[in-house]
Each structure stands twice: as structure tokens, then as C-alpha cells.
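Take a look at this one chain, the form predicted on its own, written out in C-alpha cells.
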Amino acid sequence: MKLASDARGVYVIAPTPFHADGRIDESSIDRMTDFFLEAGVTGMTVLGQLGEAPKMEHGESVSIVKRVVGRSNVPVVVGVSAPGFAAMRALTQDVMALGAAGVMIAPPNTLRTDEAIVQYYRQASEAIGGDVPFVIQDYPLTFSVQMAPGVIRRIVMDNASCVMLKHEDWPGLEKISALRGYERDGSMRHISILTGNNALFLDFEMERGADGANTGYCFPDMLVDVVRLSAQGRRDEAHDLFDAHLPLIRYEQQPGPGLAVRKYVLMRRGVIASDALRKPGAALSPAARSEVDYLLARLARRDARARV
């Protein structure tokens, strides 16, 4: 089940469960899967930054694949994304040896010329090896690292092994557009393109040329259903409820607590059994949990699966 350039839907980026003294939570894990299952979703990525991979050892995040992989019935890519080709070397064969359907990796915060960037997926690429399907994952806000479509392109054209396009510029909405440019003009092979940035532009972003979404918001059910809507020309729906979701969203993207409310509101559904982050990471604060329950309220008169 490798990763290809026609992929769609909603690939979900998955947490990293942990009991409150920092152990991986496996049964968590489980129950999170089947319900990432369950919400619809066409795939999933795991030990992506908000799965906190740099907190992870190597046995660990291992273990985390095999577990995620033996339990789904959907594509899983994995984040392999280190300052090293060693480290991410021996990662990728390994998830790859376990089933993962493919890689997503970031570039450096070091790179800083066009040429730069180009070489670093060539060289990436070659570590990994040309058969392993890969995603770019392009998030300036994170990695301060600026791809222009032009860039994109040449990785692409560069290497066959590059399926997908995390797409997290933003603004980005041109960029989606321009891509899509490239293909119909024939400078550039069709690839996938999905949003992540906690889905902020997803309802226009589907509608300039996006095949879907790549990332963790804590309503993957809402993900899937305005992907759908999109897809079937229903706009308004579509807008309607991504609008009442979108309070939500955008407290759900604030740099630092993000992942803590994301965890909470997963925890509240009975996702997973605890919101805890692996050091360095704070929970909410008690003001912080009472402002996600009241946007959860809010919500719940819109759309019945916050009620919680």
C-alpha cells in the first residue's frame, strides 16, 4: 500500500498518546486509530511535529508504527524528518520494512537558497532510497524555510519518488493555484496536494485545485465531511461547517498550547485517555480548559459531535 501521486481525502495527523508520567500509552493508540478509522479517513500520518517525534527514541517510534500499521486498513505515512540522513535513513527502512505506505520530511531551518533546497530532497532522496514514496512537507511559519511554487517544481521534477505536497504556506492559496498551473501547462507531474496548518483555508483550499487535507484538528470527522462536500460541488454546505468549526480551529492553532488543546478535546471525546505531552510540554491551564469547553459549547448547537 505505497503512497501515490492520486492520493485524496484526509490523512490525519495523529498524536502521540502518553500516560501522565510520559509512557506511551498503547491502548490510547488503539482506541485512536479506530476512531480515525471509523471518522473516515483515507489515511494517516504519524510522528509528525504535533506527534512530538523529537521527543521520541528510535525503538519508540518504531514501536508506535508497528502498532498504527497492524491496526489500520488505510495508507500511513510516517515523519522522518531529522537533522541527520543517518537517523532519518534508519527510520525510514525501518517503518518501511513494517508497512508504512511512505515518508514525510521537512526541510532544515538551515537552507536558505532555492539551490539549497533543491539539493537537500535530491540528497534526501537518495538516503532513503528512490523507491521510498515521499512527502514535502513546505510549513515556513515552523521551519523558516521558503519554498516558491518554482522550487517545488524542480524537487518534483527531480525526483520521481516525491508523491505529495504537505502544503502549509500561508498565505498559500496562490501557490495551490500555481502548482496546478505547472500541470496543466505541462511543466510539472501531477502530484497530491494537502493542507495541513491546522486546516485554517481548507474550505478555499479545496476549491483551488487541493486534494484533501494533511493534518490533526480535533474534529478529523468535520475534516473528512468538508473534503467531501467540496468534492461534490456542495460549496455552501461545505462553508457552513467549516464556519462553526473555525472558533475552534483557530484556538486550536496557537503556537505552544495547540497540541495541548487538541489533546483535551481528544480526551474529552474518549479518544485517548490522557492529554498529557511529553517534556517540555505544559498542559492547559485551568482558564485555557474552560475557554475550549466554551468553545465546545458554542459549537455543539451546530454540530452534534461536540456535545462532550
The other form holds:
There are 4 protein chains.
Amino acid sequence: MKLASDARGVYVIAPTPFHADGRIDESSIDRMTDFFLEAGVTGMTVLGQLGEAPKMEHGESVSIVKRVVGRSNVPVVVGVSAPGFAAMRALTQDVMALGAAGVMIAPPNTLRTDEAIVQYYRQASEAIGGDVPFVIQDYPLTFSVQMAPGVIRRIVMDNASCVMLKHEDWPGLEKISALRGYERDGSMRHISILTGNNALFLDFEMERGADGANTGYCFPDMLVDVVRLSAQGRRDEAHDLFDAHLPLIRYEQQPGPGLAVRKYVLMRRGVIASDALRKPGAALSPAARSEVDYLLARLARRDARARV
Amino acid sequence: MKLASDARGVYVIAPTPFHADGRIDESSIDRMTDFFLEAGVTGMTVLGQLGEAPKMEHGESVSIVKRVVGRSNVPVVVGVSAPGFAAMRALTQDVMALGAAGVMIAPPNTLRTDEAIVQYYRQASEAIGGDVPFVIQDYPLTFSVQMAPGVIRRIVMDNASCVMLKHEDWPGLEKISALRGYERDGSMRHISILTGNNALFLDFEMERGADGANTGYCFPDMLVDVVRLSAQGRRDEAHDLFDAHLPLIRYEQQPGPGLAVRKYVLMRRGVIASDALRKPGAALSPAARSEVDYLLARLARRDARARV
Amino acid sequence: MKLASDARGVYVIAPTPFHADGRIDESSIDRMTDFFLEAGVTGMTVLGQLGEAPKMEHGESVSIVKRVVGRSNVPVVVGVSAPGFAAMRALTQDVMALGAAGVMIAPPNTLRTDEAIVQYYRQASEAIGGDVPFVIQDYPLTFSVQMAPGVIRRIVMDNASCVMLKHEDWPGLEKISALRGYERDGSMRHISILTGNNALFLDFEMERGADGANTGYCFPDMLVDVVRLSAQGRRDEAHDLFDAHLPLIRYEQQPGPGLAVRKYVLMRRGVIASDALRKPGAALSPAARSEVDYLLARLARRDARARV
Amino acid sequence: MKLASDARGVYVIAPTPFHADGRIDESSIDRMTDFFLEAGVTGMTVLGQLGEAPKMEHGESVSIVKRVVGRSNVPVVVGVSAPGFAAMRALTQDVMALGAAGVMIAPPNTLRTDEAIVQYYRQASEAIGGDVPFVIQDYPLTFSVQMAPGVIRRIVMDNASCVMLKHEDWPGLEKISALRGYERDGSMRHISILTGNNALFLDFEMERGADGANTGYCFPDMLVDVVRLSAQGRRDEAHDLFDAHLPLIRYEQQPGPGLAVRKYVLMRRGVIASDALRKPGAALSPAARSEVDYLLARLARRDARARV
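Can you give me the structure for the form predicted in complex with a further copy of the same chain, which would complement the form predicted on its own we have just seen?
What follows is the whole complex; the chain from before opens it.
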């Protein structure tokens, strides 16, 4: 089951559940995996930035992938971004052998010119092997690398194994329109575009041509609904549901505390046992927790899933 | 009427209205000034980043301040950030002579260490004169300068003329709590904290101790209401109104197209005659305009002011 | 006398001499202008980054240009970089009317993609007028903007009035070779390439195809000699002279204190009356001064001009 | 043999020798280790930035350390910088068990405020264990993190196991003076300061109070001589030797091609078998090679070691 360019729906970004002391919590991984499948996701991405990937040792990373792949019946994509190609290749080989569907690669934050970005992905693809499907992660806010639409087109056309864009540029709506325009004018083959950035613009991204979401908002079940409603053309219903969640989406999208918010809500929803982050990574303040509780209580008036 | 540290309410950030050909539109300035006053703002800030200040010649800047000050009965703050102190001092002297209440200063994006930031504000205050009240603009997303709470405290304690913080760090809630904590423990005198970043977190910022808003969202009348409701402890009502606007707030908060959105809505509300930006600055795409129209139509169901 | 693409030799970057209290020192400007002409420069650039341009008011900038142009018989280029096009156009019009030969434009440090850089120069040229010759300043270390050789080619081919590159990328030797390669393969018309970065690589830059230097090292007379020797193919002599100066070149090339070093040596050489910088800008420490004195004493054993 | 705060002399930064196909070249490692010892180094640092550490897999890193430690009779420091503490701790434990003398830690390039930097080193030290001596790598040009002298003092005073500063800030002379001033005024305990940045300012750094060099310039034997001469107060001789090498030092100090220059010269000196870099990493152009050859030929007139 390899990742392909016709992927759609919700590829949820999975956090990594830890015990309070920082050890990986395997039974929470299992419960979380089941929860995602019941929520209707069409894929999962593990070991992304918000999966705390850089805090994991190689062996731990492999064991997480093994556990999730073994329990899922949907494609599992693995984040393999690394400062060097040796570690990237090593992790890719191990996880593809375990049944991963493909890998996700973010650019190192030192890249500046268009040519440097294009060349990086060419070398990365060569390093992991041209048969391994890969996802471009386009997240300038975190990685400081700006990819113009024409650069993404060059990467797509250079590398047959590039099948998906994790789109989280901000602002980003015109970028989706530009890329779909390239497909229409025949200058770029079709790729799957799934959007991230905690779904802050998912409502309009779907209307601009996205195929779904690739993010980890604490209500992936809502993401599944919005993507479905939007794909069915039920615009107002999609926005109504989305807007009800927007106050919490916005709160969780904050860089820094966002992941702690996500884990806290997943804990309150009974999905994971603890909201602990590995160091370095701060816990929510009591004030922040009570703000999240308030947002959940308000949301519960419009979406019963928020009654926790 | 000089700006003081007990300022509260809404200091609206005023855009600069242009004719389609880029000339300053003076009658729109007048209409906009009146509109702000009717909306209940307690102050105005002109020539900020979103007032397109860097695109103005010195003489133009002065004429705008003269016009707004002459028509207002509330304090007018003027953005005077500049690459060098000579231009900053020149503009400050001219606008204070015209009756401005104070000035706003953003840090140059080359500053890195705590000490360098503190020293910059000391030199800036010396350059403009210790009798001119000033506002710190703390907006790392745009200026790439991170000011820890302790750095803001040092600036406040170093400079008696520092009376306000335009708080738009992101995430920023804990920063407000930290600064108010300094006031409580006696290590920092009181300053006014008004929040920006297009009000994306105004609901909770008020609850953390902010004195109001200092931003230019296209419904300043809503900002006035939320600040009032929150100050009165009518929490749910404040959130209800805020949440109704959040889909549009989020859309307008996008760096880049955000100002075009703001001007487009103000034009549709009849406040300014044209939504033109000076170059460099792109117009909204047709797709973006229709998205804003859709957001306004949805908002109108819950706030009659959006019926445009 | 307009700047043209066949410019060669040394366009010295002129500092702005101040009195100790920060006022412009006009008689030092005159003496410095004469000194440059006697040193054999073929042009001068005023109001660059190291001319402390951002610390000047508009009127001051104009008066400096007037003074230098009035006293010189070589082309005078003026730095007009500004955060917005209004100020850039205003200064350009004023200085061209006074007889400047052209202007120099650095990119704002927010530009990221190739397309954004190309577009910026197109808009800038439109703003100042297509009849005004301009110089691209390519200095990533200071401006954080990386221009690939292909981007420079696009700017040159887009804008007939682009006649010169102030090359100070680092590393930069391969960039000169690439640009001259474009000229040879017919994909780019010829432009003048003068190199900056305090001449740290002038020896090899000349051999790679540069037309000369465009920098402000405190011995412009040495730059003139090295450019001449290199153009005459007297390679070893060029390197011998260059190497004798390299310890001081390196010391002066430091970002931050570099300008203070330059002014200190020019003062010791009797060219300007004071080594004062405008604020913000620190003086040399006593330790640094004595290090410069030591370097001068060592240099004097091999170049009599260093006997000060 | 643990690293201590009285370390002095030259801790050479070792490159990692590869075969042309990218495999580690073990016999070159041995030859290089012997060469360094014969050159008179007092320590070695492996797996630094210019040891291509991020391109290595964990197992490879460990094997390199094992080989070098097993062959040396001087302290071996290991670069363990990593995006997360898990990998940092894992590598530290493995190499300390093999007999490494300490580790070197560079800050992640996302750190901004003073407090964030101080906290990072506190957490890093806790992660690797308070009994492991560590070196602060202060290299803003590469890591984008600015550490004020006061921040280094805080790290030193917070962590008893912090014993050395690899000083490569630029400009950096005043920083050495400031730190030694802290020691004199009793506000900071003594640490070893060894300087990097390819020795571009080694001549004056020694005079400001550095204890030696910690860099990988292709003539470590020259570094040993300059450090010795300077420590003996033979100022002119130290500068004479240093100046003879400066044209090549400057050429090798270029970010990007610098490492290829270093490996090329070490290959020409017979120390390593190939100048290959692992991908991503470009080879020298023919023009660059001939420039280095020319610099070596010129140097050979003054230092016989350059006759290769």
C-alpha cells in the first residue's frame, strides 16, 4: 500500500504519547490509532514536527512506526526530515521495510534560493531511493523556507516519486489556486494537496482545490466531517461546523503551546493517558488549561463530541 | 493631551486611504476619522505598519497626522519607526508639534540580544526626547525581534516616557500574565497594554489583563463592544460576539493580503472610497474577494453591522 | 555623465564625515573628495550602508550629494535604498537633478523567493524611472537576501537601466564566473561588476572577471593599484601588494566595528577630521585602536602610505 | 582524562575523511590522527559541523570516536549537537564510555532571548548528565544565535560542567576581553577559551586572552606555532607567521566551499587520501583548485610546510 497522488480525505498528524516520565506510552499509541480509524481518517502521518520526532532516538522512531503500521488499515506516512541524508536514508529504509506508505520531507532552514530548494529535494529523493513516495512539507513559518508555486512544480516534475504536498504556507489560498492552475494548463502533473497549519483555513482550502487535511487538530473527527461536507458541495454546513471549532482551532494553532493544547484535549477525550511532552517542551499553565476547558464547554453546545 | 500609562479601550490602527492612482485620499481620511470616533474608539494610531507608513514621504506623513489630529478629540499616536534616529526624531518633532499624543517605535529587525534591545530603546528615547511618550511595538512575527517579558520590564524601568505596550507577540497570553505579575510584585510600574495582531486573541487577552485593543480590524465597533463587555465581566457575551467575527478576523489577520482585506471591507462599509494599496502591495484576487463577501454574509446573520 | 555598463576601476564607497557632536563635517567632505580623486578612483558611491545613509534626514542626504558632485569630475552613484518606493523616488529625483550618475538599490530583507526579488527590482525601476541607471547591491550577509546568478540575469534582462552589480556575496567567486559565463553564452548582456565586502577577495575577484572594486577600504589608493596591476596581468605584483594589506583589510571588514576602523584610519591619514559615527554606532575601544595602530605600523614596512 | 577549564593550546577540529564513494576512510582517519599529534595539538574535536557530523549515522559516529580515541594520547572532544535531547544523550553516553574527554554543544537556531539560551544549556546539561564536561559552541554566523557575554557567564555559573568556550563570534575580540574581565572582577569562574572561525583573528584573539585555537585550518602545525609564539610574548614573530598564512586562511574560511578547500590541502599534504565530501556538499571547481594551488605556492616561499 504505497502513497499515491490520488490520496484524499484526512491524513491525521499523530502526536507521540508519552508517560509522565518521558517514556513512550504504547497502550496510548494503540488507543489513539484505533480512535483515528474510528474517526474516519484515510491515512496517518507519524513522527512529524508535532510528533516530537527530533526528540526520539532512531530505535524509538522505528518502534512507533511498527506499532502504528501493524494496527492500521490505512496508509501510514513517516516524517524522516533530518539534518543529513544518512539519517534520513536509514530511517526511510527501516520504516518502508515495516510497511510505511511513504515519507515526508521538510527542507532544512538554511535553503534560500529557488535552485537550492529544487536541488535539495532531488538529492533527498536520490538518497532515499526513487521508489519511495514522498510528501513535500511546505511550512515556512517553522522552517523559514519559502517555496514559490513554481518551485513546487519543479520538484514535482523532477521527481516521479513526489506524490503529495503538505500545504501549510500562510497565507496559502492563492498557492493552492496556482498549483491547481498548473495542473489545468498541463504544466504540472496532478498531486495530492492536503493542508496543515492546524486547519486554520481548511474551510476555504477545500474550496480552492485541496484534497483534504493533513494536520493533528484534536478533533480529527470534525476534520473528516468538514472535508466530506465540502467535497459534497454542502458549503454552508461545512462552514457552520468549522466555525464552531474555530475558537479552539485558533487556540491550538499557536506555535509553542499548541502541541500541549492538543495533547491536553486528547487526554480529556480519553484518547491518550497523559498530556506530557518530552523535554524541551513546556506544560500548559493553569490559566491556559482553564481557557481550553472554557473553549471546550462552549464548543459542546454545538458539537456533542466536545462534552468531555 | 499626552498619551499616558492609564490608557484603555480601543486605539484603532488607521489605514491610509489612497485613490486608485496612489494619491492620498483626504476626504476618505476625514470620513474614516469620523467613523472611528462614532464607533467609540478611545484613541487612534496612524502611520503604523498597516498604515503603509514606509511608503510615505515625510511631507505626506506630516499632512496625514495634521488632518487626523485636527478632526479628532481622542489621543492620536504616530508610528515613527525608521532605520535611523535622524528620520525618527524629525518626524517625531513635526507630529508632536501638530498635537500628536505620543509615538510608537518598533525595533529594527537586526537586534538580537536582550541588551541590544534595551539599549536601542534607550537611544531612541534619547533621540526623540525624554518628554515624548512612546509605545513599544512588540511584533516578532513581522520584526523578527523577540522581547522577553524581562526585557520589556527593563525598557519600562529605564524610560519614564514609555507608557504603553502594543502587544502582538504570538503566542502572547502568558506574556501579558507575566507583565501584570511584575506590576503586582512591584518590580515594574504600571503601563497600558493594548493588544494587536488583528485581535486574534482579544477575547482571552482581556481576561489576562490587557487594557484594550490596538489594532485595525475592519469592525472597530466590534472591538469596542468586546473590550467593554469583557471589562464589565460579561464573559460569555464578549466571547459570543467575538466568535461571530472570528472567521473574518482570522482571514484578515493573514500577513500580506490582510491589509487588502481590511481596506476592501472598509470600502464596502462605505468608510473609504477605494481599497487601493500603494505599491508594492497586491490587490485581492477575485476568489479572495468572493470569500470575504461570503464571510460578511455569514457574519450578517449574527451582527447587523456586517450587512453591507 | 550617466553611469554605464562599461564602468571599471574603483568606485570608492565614501563614508560620511561627522563632527564629534554628530553634525556633518563639510570641509572633511571636501578634503575626502579631493583625496579620492588624487588616489585615482574612477567613481564614487555616497550614502551607502557604510555612509550611514539610514541615519541621515532627506535634506542632509541631498546636501551631501550636492557637495560631492560639485567637486568631482567622476561619476557619483547614490545609495537610495529605502523601506518604501516613495522615499526612494523622492531621493532619486533630487540627486539626479543635482548631477548624480545613477543610484544603488539594495533589496529589503523580507524578500525570499526568486520571483519576489525580480519583481522588487522591476517595481523599483518603475518607481525611480526607467531612465535612471541603477546598481544592484548584492550583499546577503547584511540584507539576508540570496540572489542566485540566474536571478541577477533576470533583473538585468528585465531592466535596461540596470548597468552595474555591486558584488559582495560571500562566498562569491563562482558567482562572478557564472555571470561572465552568461555573457559569453549570450544569455545576458554585459554589465559592470565591481566588488565590495571591503575587498576581502579582490585579488581573485579581478581574475574571475570583475571590472574593479566598489568598496571603502581605508586605502583606496591601494585598491586602485591592485585593480590596475591585475588588469595589466601583473598577477604576482597584484597579490604582493594585496597580501601586505590583508591583515588590515580583514580587520576592517568586521561587521559592526568595521566602519569605525575605516574612519579611524582615514582620520590618522589626515583625510577626515574626526572618526565620529552618528548614533547608534559605537566608538572603537582603546584595545581596538592600538591593534589598528599595530597593523598600520606593520603595513608601513611594505607600503609607505601607511606611515601616518 | 576529562576535559577541564585549564585546557590550552590547539584543539584541532578534525574533518571526517571519506572515500570517493562516501564511505568512511579509516586508514585516513589513522594517518590524520597521527599527523595532528605530530603537529603538537593538545586536543582534538571530532564530529563538529565541519566534521560533517549531521551526515553521519549514529553507528558511524561512534566508530569514528572509537578509532580516534584509541589512537590518541590527548583529550578528544565530540560534537553532540542534535535537534533533540534524546539523540544528544545517546551519543554522549556512547562516546564518554569510549573515553571521550567531553562534548561540544551548539544551540539550535530557533533560540532567541537570553533566557531561552540559558535554559537550553541547563536542559542540555541535565540531559547528558552533570558529570560530562561540555563546551559551548558560540558561532552566530552558522547558528543564528547571538550570545551576549552576560549569557555565557550565566551558562558558566549555572553549570559546573561547562569548562570551555569555542569562541567563534564575529566580530569577537571585545567578547574575549569582556569574559576575561568577568573573571578578573570575580563574577565568573575561569573557563578555557579556544577560538574558531578558521583562525581568522587568532593573532589578536591570543592577545585578548584566548587560551588557544579550536579550529581546523589545514595547517594545524602553524596554529600550534602561533599559539606558542604568542604565549611566549613573541608578538612580531607570531604575526609574521600568521600573516604569511592569512591569504589561505581567508580563502578556507569561506562558508560553503571552505571545507572542500581544507580537505583538498590536507589531501595535497598527504594526510588524507581523498578530498571527497559526503552529499550534500559540492566539490571545488577547477578554478578554485588552481587558486588554492597558487596560494600554496606563494605560501611556500615563506613556510616550507606548504611545499606539497
